[in-house]
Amino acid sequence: MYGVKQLFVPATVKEALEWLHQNPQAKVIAGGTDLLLKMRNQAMREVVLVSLHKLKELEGIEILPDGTLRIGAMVTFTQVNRSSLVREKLPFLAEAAVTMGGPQIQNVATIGGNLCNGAVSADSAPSLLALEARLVLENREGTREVSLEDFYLGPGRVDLKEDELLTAIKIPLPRHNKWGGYYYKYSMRRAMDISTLGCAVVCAVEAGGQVSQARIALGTAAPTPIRCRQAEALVAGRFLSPDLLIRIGETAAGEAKPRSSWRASKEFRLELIKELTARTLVQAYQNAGGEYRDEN
């Protein structure tokens, strides 16, 4: 029914890395919630995959010594969301991570897969993004690093080479003292269905109040996922308030490109843009201790 035509099982992620450059042809495999769900609707046959199930080296979650959070590739949503050093240095990750799909889709799915899928309603994507996560690229000849900005190339598209594993996810942790974020999600259903509206916004606050920087990322709002940075200036020195909650909701609109489909009309999304943006942002603001009362 899947059409699969070989299956291989590395032992080490050097054994995986020079399968791949022998056989560039071939997918690789991790949680395959995504994949398994193309290959049974026969839009893949006689599949050659790799399958990482066995590589030790992907798992795990820990702090690097410059302060770094790494997450490796394999590790899935239910244990980002029940690991004790992402629940104590980035809260906001661990409640976006059950945001994907339900508890059988996190109990398998992995952070890796769903970065490397490419789709832009990605529910890791936008929080991540807010955080400048950097992805630890490899193959047999060595070891590249790039943004998680710049690993998005389109629609389904990702920069990664036949004969490469993305590895780790490193995430500079926070360092100002007051800081939050928080990771909204608008879909049409409450629960168990995909993004048609990702928003992340990491923040943090002066002690008198003013936010000192923001940084804002959406999903599902174009062709890849994003940074609204002219949004991200507007707010940065500023204290919150009503008016400029709009102009910046408004400038995040005019910052993505959405499109219509069978989800929501373009229109739609970005009046999405415009109201959750100013939500998400007010979140992250009181998650970082910042006291917000909307004047109207």
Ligand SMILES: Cc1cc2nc3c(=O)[nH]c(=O)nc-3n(C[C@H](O)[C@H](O)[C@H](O)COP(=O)(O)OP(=O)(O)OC[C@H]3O[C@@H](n4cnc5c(N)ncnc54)[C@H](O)[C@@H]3O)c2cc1C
Given for the second form:
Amino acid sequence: MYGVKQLFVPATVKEALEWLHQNPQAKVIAGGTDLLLKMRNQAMREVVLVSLHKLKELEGIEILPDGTLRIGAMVTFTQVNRSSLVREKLPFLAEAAVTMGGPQIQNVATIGGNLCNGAVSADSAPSLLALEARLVLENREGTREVSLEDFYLGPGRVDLKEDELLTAIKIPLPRHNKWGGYYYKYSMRRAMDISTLGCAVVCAVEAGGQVSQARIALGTAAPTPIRCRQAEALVAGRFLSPDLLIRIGETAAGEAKPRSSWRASKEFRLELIKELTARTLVQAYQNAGGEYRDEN
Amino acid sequence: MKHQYVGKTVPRVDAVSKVTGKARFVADFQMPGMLYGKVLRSPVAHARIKRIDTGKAKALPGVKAVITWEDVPRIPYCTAGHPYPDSSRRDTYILDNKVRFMGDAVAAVAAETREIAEDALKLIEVEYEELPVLVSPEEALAEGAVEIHEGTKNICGQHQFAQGDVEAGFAASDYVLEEEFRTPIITHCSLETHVSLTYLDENDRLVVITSTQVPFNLRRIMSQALEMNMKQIRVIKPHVGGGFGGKAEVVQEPLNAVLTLKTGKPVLLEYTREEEMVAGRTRHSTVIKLKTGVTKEGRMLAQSMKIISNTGAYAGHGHAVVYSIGSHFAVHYPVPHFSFEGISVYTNIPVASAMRSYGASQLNFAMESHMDNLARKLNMDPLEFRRLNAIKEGEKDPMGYFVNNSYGLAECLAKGEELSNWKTKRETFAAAGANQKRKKGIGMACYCYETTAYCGAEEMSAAIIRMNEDGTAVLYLGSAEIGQGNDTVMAQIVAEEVGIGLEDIHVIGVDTDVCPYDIGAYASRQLYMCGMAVKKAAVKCREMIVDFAAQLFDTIPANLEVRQGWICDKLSGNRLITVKETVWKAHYNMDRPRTFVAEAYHGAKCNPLSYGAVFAEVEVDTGTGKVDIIKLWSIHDCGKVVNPQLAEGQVHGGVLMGMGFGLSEQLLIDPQTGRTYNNNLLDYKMATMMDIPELEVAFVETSEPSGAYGNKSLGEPPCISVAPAIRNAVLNATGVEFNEAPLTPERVLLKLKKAVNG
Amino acid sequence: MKIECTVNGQREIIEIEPGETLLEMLRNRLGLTGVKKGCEVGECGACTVLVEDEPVDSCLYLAARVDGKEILTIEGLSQGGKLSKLQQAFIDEGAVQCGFCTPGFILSAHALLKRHPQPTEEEIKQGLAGNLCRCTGYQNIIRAVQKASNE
Ligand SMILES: Cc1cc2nc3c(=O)[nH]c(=O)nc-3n(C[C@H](O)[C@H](O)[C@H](O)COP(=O)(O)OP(=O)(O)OC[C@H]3O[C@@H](n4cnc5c(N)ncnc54)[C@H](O)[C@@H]3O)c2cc1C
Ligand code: FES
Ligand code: FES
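Now that you have shown the form predicted on its own, what about the form predicted in complex with this ligand?
And the full complex, kicking off with our chain again.
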């Protein structure tokens, strides 16, 4: 039994926002896979919850008139994975979705919860950062949009007001005709594990084989998920080579600020960053149709 | 002789209830008026309790009892579930005025709901006088270290032995290698945590329904801890959701009993997973020094071993595990000169105790890693090096603990060599070139392991068979089914010997009110010990039935025999009457009605060795430090296999447990505060289905003369040699010696980088 | 609060607490003790039940959420006393040891086979990755699912 004093189940977003405005101390529950765990670990009692599970407006995946892909905040990882739209437009995101947890968690955990929770290990964050996703935030007063990068304020902190809901994630679809992405989740187990390091790369390739542009993002490499802009600059307009890959890795490691914890030492994480940014870049490049023979 | 049931795969007797969700585990028993127990756990690792105030907690509505050390008998007891006399120190009180690890029990509450009990815990006020926290054995053994248990100098146990002249042996050797190995704290992770339900019956006897491997030892220890006689206590073991040694111990039942005695009510005390992983039990972490002298031809002349075992805050099975390590040390590679020194040390960390293989996993990791390192220095093939030095057919255990009357080690090695294509792979992998980022390797390790607990403990099992009037039967067992298939193989034996069908047998195990004494599910003893008791009882039973049939047919028993459920004329082979019909006729016979109840016990002073080998093929990703297992071969000589499917199941589970020990599992503890970091199943890395390797299992069937059907141990052995086989494969792949388990990616990557960078 | 749902084909109207988990509701209110509790935090899968044919960890799922939904527990699988193919395959292939994880595995596998009647070995592993077993090493569980899928 969780220490819940009251559970409010609104039927519309409007109702939810109104209620949140009246009850600023209330906590929002989506899938609950982070929140309930926290309530248990901290033995919270008398919590007032507002559950989003009946809000149809927060569901669904669609292409908006402006060509961006909209994923409702309550969309689960399973739904992202199974969505034919995601599979067609952003195949790597569909695959990345099922690197998190296991089937039972994926069936319940929402992509909105993953981001709002603010964990640096959130498995959706690197891919969405590399895709330059934007978040739609609403409260009673109105709607605002922030980039995911700006949404992260610091360790475990996000730009979300007490009375606000994340309603959707908007992803500008890559326009380049040769592009590819990849998410490399590095964890101790192949399922049911929090990432030791996550790396996502979205890259576009020129007809001649040069990388025209690459976006590189890392999870669990700094106090928040980050973009590695210096490493990105290094690769733009270049052909991949073993030497370049080493430099990319080192540059990304220079941009990251991993910590030592009982889960992994800083030294280890730095080695992983070097290795994985290079590997993920190669994989994304190949997914974009680029040809690179990896001597591994 | 051809068997009808023994040696065959038959469906588990408890399978249907388990796949339908009907099988009842402790927490599935609900009783009217049942209360929920909760334990207040210490937030500090070492302290004296200066003051406890339970007033506010007691005043909370719904709270029925709050107990502290002042409310429990001040009787120290030993929690190890062994027969008397205790194999470890009596150092545990139901509750004490001192806490010795972070998570130690401080007080307990019984309340109407779990939530009230939890809230009550928060209202208990405790003032601690903190003491220095000793996490490592080094700290605990340091001059002047504070004593965790008074008068012990933090030594839980210590012993040594030697044969020959080990120093002279080293001097006579061409080459001497001395190394240190380390093994981690592992934890059992039974899917069902420790849980018990206690209540008073209509005669005010204490009934304990509990998830245990050792119902009778538990009853004995409870009777001592609570000063009650055994008649006053009834222990019932329903289905148990895994044990692996963690439940070969009295972890929480006496505390729960006190809650019931105070309130007069049934109390369910169920550990949460987080609680289980600090207040349950663990496998001892060890530091093992091995020193070996060899001739240049590779013959071992002398060997010494020193082990420091971290037993944590209480003894549990404590030094008995080190005894077991010592007893297995000298027999695997018998040498003319050897010495052993072992010490178990108290520290302020969770309690280490019995876990599958009882120390042999730690010993084997060190020994088998050392063997490969030695072979490498000698430029010998590690398999040949082992062949040269391992115990041979007919060779005696130098210490005389074990018997070696059925020997399959050489054949296990040969089988593994062939199945894994050892020679070719050793050559091709070595030649594959140093520049590859993913490096392949093959390695192996082997073991020999006990069957029973003798001579560490008295060995005894018993069984009762009671024929129902229609020829079906009830089998009463003191041995504990904990998932391994005990009840099924025992039923197979009854079916075989009595001549009735497997479906005719109902197994009752364990209820101490009706079942006969047995020391329980540990070592790998039950099929060997209890199997023999069941066989004896079943033979008795059959003889009684045949006796009666002889009267029916006016002949003598010697002229009759039972075949496939029939009583037959021995000479002609003619079927006379079925066993079941005979039993029916016996019960409803006007002249000389009779019933059949057969009981037998088996006590033994014999401990046969089982053998086995594991071969591992791996690929090491030198960029990420990950070790991928391409394939494992797990080969065992457990004597005759009584149920192939169950036997294979033991191997499957054991191998994965061994793989965890080798690659990923470790309970991590803050060296400063003694806090356990990863006491949950997300952060403690036992394998998921995605992490399993390809596995091939093979058996080398020798016949153990002292086993009921030529059988000996198999329950524990499969977990033993997996970690060193993997470790040796990594050595083969990378040329780097990892002398500490587990080979986590971090450990592997950083050491490989260091090896490259010099 | 009151919810209405279908459990194992049976319509139920149940009074629950707002903080009550689906696990607690099924075990304590409906006596469905085949739903096991191994961790209470979504890490072991022992408490797996199907909500609208999808496996969820009932320990980490508020009972309030199943209002209007259909739930299947292990008790609902062998209706009429006949074992399902999957249950039989678990017995035949020796996929059961202590049995504590078994109901969760069977339900995860049941959902998997409904979506993928002929799963590959990799799909089986992915589909059952959220269920932990300490006894069987998973080998025979995979075989059991394969067997049930071939029938
Ligand atoms: C066993 C287990 C394994 C896990 N494995 C992984 C893993 O591999 N990778 C990973 O990234 N995560 C993992 N997680 C963490 C968790 O499942 C995810 O972060 C998940 O996406 C959280 O989503 P949720 O819907 O359950 O969030 P909830 O728990 O419902 O909410 C999380 C937080 O976000 C807030 N919130 C949620 N939705 C909104 C909204 N729309 N508007 C405003 N605020 C909102 C809530 O108030 C809460 O503070 C795991 C968790 C468990 C229990
Ligand atoms: S009990 Fe629900 S996942 Fe473990
Ligand atoms: S059979 Fe025991 S945990 Fe799976």
